[in-house]
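One chain follows as structure tokens, the form predicted alone.
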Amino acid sequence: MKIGGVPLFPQQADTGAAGVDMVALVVCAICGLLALGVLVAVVYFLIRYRAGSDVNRDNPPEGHLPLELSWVGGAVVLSLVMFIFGARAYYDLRVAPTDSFEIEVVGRQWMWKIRHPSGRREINTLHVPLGTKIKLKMISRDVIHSFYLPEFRTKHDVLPGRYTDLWIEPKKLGRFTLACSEYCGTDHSRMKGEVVVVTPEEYESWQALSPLTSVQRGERLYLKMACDSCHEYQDGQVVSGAPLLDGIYGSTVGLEAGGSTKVDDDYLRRSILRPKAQVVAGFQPIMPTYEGRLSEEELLDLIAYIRSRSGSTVDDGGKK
């Protein structure tokens, strides 16, 4: 949409961008009409009841129930209209489709480090295939950042110590803005890059240049850190007193301290870094901490490998 040849919004590069723009237009239109009504009433009363005007000012009304009910009722209806439009757009933005594939994003002062399902890496550039649903799994290595894609009409905080995500579905080829919209330090304004939308065929060719996938790197790290000495069968039984990892991702486990928790990405990350925080029922807190010994990228690799052992992973072709 343009006014006098000047675009009112950035171009729409995502399938959900039109819905976000509609919310902005609806809210602006409703607020503008209310402001216009108040302005007209103020001007009318200023002129009608100005000093010296021939107006009967005897017995001014103390209330007008129909007017009050109309005003309150109208405000409720307009608020509900804005809420419905906003809630629907928010739901569409936040709930990733089940057929989306995952790209990992690690924020740090002051750059974006990105890894694709095939293992291909890039910094401050995000290559994505046209017309494909993509889930961005994000975490920060230091402070709070905010992953912002203005042409895609979406952004989300990237937090230290916790995974967050957003999803996109590019609908236009080209290069688009990537920025951090949360002040994160001295060079915050330089923490920017671009999203490069290419055809699915070009994306597959580009991904094929990677040597190892996240799952393959995670398996290597799993063996290098000797995780298999505790979390695998030995002579047909678990002799180390540690839970097996096959099929554990996505399940619900009981805790030694009481209660239960779902085994997801955040739980696995927490168990690797602070293993005594939530010990699985029936096991002793014998696992050492790996905090300070593994980078965020290595943690993502390990989690990807553990997920693969439960049949939940992203293959090299980008399909879940």
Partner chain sequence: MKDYLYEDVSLKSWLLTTDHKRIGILFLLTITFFFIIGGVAATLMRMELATAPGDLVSADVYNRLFTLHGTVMVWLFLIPSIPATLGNFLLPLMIGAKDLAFPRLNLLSWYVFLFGGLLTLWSIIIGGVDTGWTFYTPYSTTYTNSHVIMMAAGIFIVGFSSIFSGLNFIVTVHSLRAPEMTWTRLPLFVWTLYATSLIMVLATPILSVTLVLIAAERLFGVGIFDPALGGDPLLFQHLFWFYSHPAVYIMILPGMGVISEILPCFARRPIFGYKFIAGSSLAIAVFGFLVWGHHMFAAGQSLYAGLVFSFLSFLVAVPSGIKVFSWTATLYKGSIRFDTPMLYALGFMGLFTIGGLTGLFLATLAVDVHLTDTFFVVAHFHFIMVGGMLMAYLGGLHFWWPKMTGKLYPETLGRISAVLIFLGFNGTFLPQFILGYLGMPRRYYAYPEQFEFLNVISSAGAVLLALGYALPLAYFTWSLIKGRPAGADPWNAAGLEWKVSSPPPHHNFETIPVVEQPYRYPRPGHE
Second form
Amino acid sequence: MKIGGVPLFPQQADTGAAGVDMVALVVCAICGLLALGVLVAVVYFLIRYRAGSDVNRDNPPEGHLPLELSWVGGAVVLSLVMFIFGARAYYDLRVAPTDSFEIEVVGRQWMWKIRHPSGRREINTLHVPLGTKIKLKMISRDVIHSFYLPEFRTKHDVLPGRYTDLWIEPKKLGRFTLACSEYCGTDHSRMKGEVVVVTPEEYESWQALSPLTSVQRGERLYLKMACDSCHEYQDGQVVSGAPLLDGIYGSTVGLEAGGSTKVDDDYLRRSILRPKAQVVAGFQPIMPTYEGRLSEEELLDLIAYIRSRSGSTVDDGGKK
Amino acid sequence: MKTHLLVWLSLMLLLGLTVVAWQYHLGFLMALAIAVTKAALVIAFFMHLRKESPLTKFVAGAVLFWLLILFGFTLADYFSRLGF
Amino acid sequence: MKDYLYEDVSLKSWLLTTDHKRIGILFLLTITFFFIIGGVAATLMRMELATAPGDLVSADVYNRLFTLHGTVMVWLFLIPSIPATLGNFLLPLMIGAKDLAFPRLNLLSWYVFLFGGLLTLWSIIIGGVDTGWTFYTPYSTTYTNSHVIMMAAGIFIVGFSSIFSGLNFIVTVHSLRAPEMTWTRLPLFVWTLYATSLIMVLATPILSVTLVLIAAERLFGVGIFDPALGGDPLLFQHLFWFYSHPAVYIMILPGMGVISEILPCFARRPIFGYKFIAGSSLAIAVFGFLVWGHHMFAAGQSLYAGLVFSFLSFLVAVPSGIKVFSWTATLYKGSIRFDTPMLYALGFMGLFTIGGLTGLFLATLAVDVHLTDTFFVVAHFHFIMVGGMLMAYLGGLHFWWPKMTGKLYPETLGRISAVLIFLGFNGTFLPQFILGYLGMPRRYYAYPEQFEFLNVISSAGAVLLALGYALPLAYFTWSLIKGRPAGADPWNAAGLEWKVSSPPPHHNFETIPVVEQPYRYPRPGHE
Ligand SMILES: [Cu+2]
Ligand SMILES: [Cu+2]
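So the form predicted alone is up there; where is the form predicted in complex with the partner chain?
Expanding to the full complex; the earlier chain stays at the top.
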């Protein structure tokens, strides 16, 4: 919506955007009515009871319990209404559907690096197919950033050391804003880009222009870093006392220190970077640390590869 | 004076227990329990809370509760993030 | 019998004074100085933002400006503003005491504040800090090369001033009330000071600890917040907002107290719902501690934590609603005069209501995801902090200026300033709500062309606002020399502070004052 070339309302580029705007409208209506009520009452009283006016001022009330209690009750009820609307939409916004496909985002000062399932990469631009549920799996190389898509009405902080996610379902072709909304240093305001929504066919042919998929890159890396020197069976024998990585994704593993944990992306990331922090039950802590030897992109490749060995192609939180 | 000495001795005892608990892997909760006992002894005797007015006791309790809010809500975030 | 100002005029007597009134004046001068510094930074920022490209200053300078503005305004102006000046001056007078419970601690509080404040300024002079007032990790601990430690040290020290004042106020209210000053007769301003002090004493230590942890990580590489060192950045946010959300109430509660004093006086009738207003202050102090996670809905906090914090955030809005309701009802059957303090109070009601209601947008989970870290948030908290607190502070200053100095200020200029500030404020911050919903992130030094028009309006409003602030500064100073004598009670007001001469004598009360019901308007025997 624009008036005289000045935009006053952002476009709705996501299927969820109308829902968020709807909630905002509900809150706006409730708050608007409350504000109007206060305004009308105050102005009326100010005029009617201005000093010197000839009106009845006998026994001004110093309190009125039923009135006060009903005001409190009313406020609580209205709050609940707003809370419920907001919470339902939030749940939809935060919980990605399991059938979404995954694009990886690595944030760093001050650019966004994006990698598609086919392995095609881009910087500060995100190509997405129309009408498809897309999950963005995000991590930062340095400080906290925030992946903000105003026309999609969604954002989420991109943290170092841990994967966070965001999901979208574009419903409009065109170019939209991508911005960093968590302050991250000097060029925070330049850390922005574009979301380009194209038709699924265009996206497919665009994606296809790629040398290697993440899984393929991950496999190469796996061999190059000699992970298989420990993590592989030879002639039905464990070679150097390391657990087999087939089929672990989504399962629960016991830990040497007691307790157990679920194998998801964050766990895999930790196991590679700092293996000694969570040693698998029954094994010796002999795996070397890879901290500082792998970039975030390489880690994502390795994880994609390990996942593929469990037959899982997307990060579905290990639900399978 | 005598109570102070006794309290001091029991604190030392608890200190020893902490070491033992660590050596025998009695776990995080055990260590925490011992630490809380130690803190309680210090507050009750060395800081004289035992002999203070009910108001002071109430304030001490309220502050403890308030600290639990900080820890409780923060940990609630962590645990629910881990999917417990 | 000389008044507290002229009893001894030597510089030494001021610097070593333990008189709560003089210490209040010392704080007044100090925070005015800091306000001007923070205001200059704000002016430069609005000038930069008047055009879309970053052209006036460099990005690094802009980042230092908003850090300076936030830090100075929050810790060196807003937090001490009403409690340390008006609160210090009025609390003993209002409860019929000769001074605060610990007069020397009070003086120490000022010295500590001054020292911490100057240290903070020093960190700016030697090159500034570029983390924002929120010091988010790991940027503040690992990545920035600005003077974080120095500034953190300054704020750490200033924190002790808060704790000292809070402690002093609590003990004073408990132990030094005049014999007939029961809890239900306490002026509502005292109630809010009491609630504020509770927050100061409980919350500030957490901020101090957090700042120490930042220093530990930055200096010694102790892994607490930086994941590269094994820490967790969200832990910082939990700790920081555990202090900083309640700190919002440190900043607004005393303002609510001031309004509760001004409204009955100029509506010439008792306040409506005394017990509800007093109780809601305490409720805010307590519930204010349960909602900090609403700053982290899009930060990586768990879904469930988000739901709980959102729910509680809605509930904490209810006590504020009670106050607005009671103030409105206080106008009913009044005999309303429109003197300067009243204009400020009415301005407060309007702006605070908008500020509070827009807060509900941010408490609503799905909407907050879109709006957090945008200009909507900037507009929202300026409505509370500036539209609310600063309006109340100026209203209170105009209300009690005759008491503090014994002089009257020019009434017409006073009214003009109130109107100017109200208009300028709305001009500055209303457009920012739209900018936020359009998706302009905060802390942007250059922004897309399409946002320029609204930003120009905002900057133009800021000019008006600056004029509005300059006016009281000028006529208050003028009134010290040329102002007409005020007399003990120029407003014909209730409350013990108006029973003593203006300016009050050194020890406030010669005899134990007689306490009546609070807010006995119209004044018996006068009207
Ligand atoms: Cu950024
Ligand atoms: Cu808050």
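Fair warning: this is a prediction, and the values are worked out from it, not measured in the lab. Numbering follows the first chain given and starts at 1. Heads up, when I say rigid core I mean the largest set of C-alphas that superpose within 1.5 Å between the two forms.
In the core-superposed comparison between the two forms, the C-alpha atom of S295 has shifted by less than 2 angstroms. In the rigid-core superposition between the two forms, residue position P61 carries a C-alpha shift of 4.4 Å.
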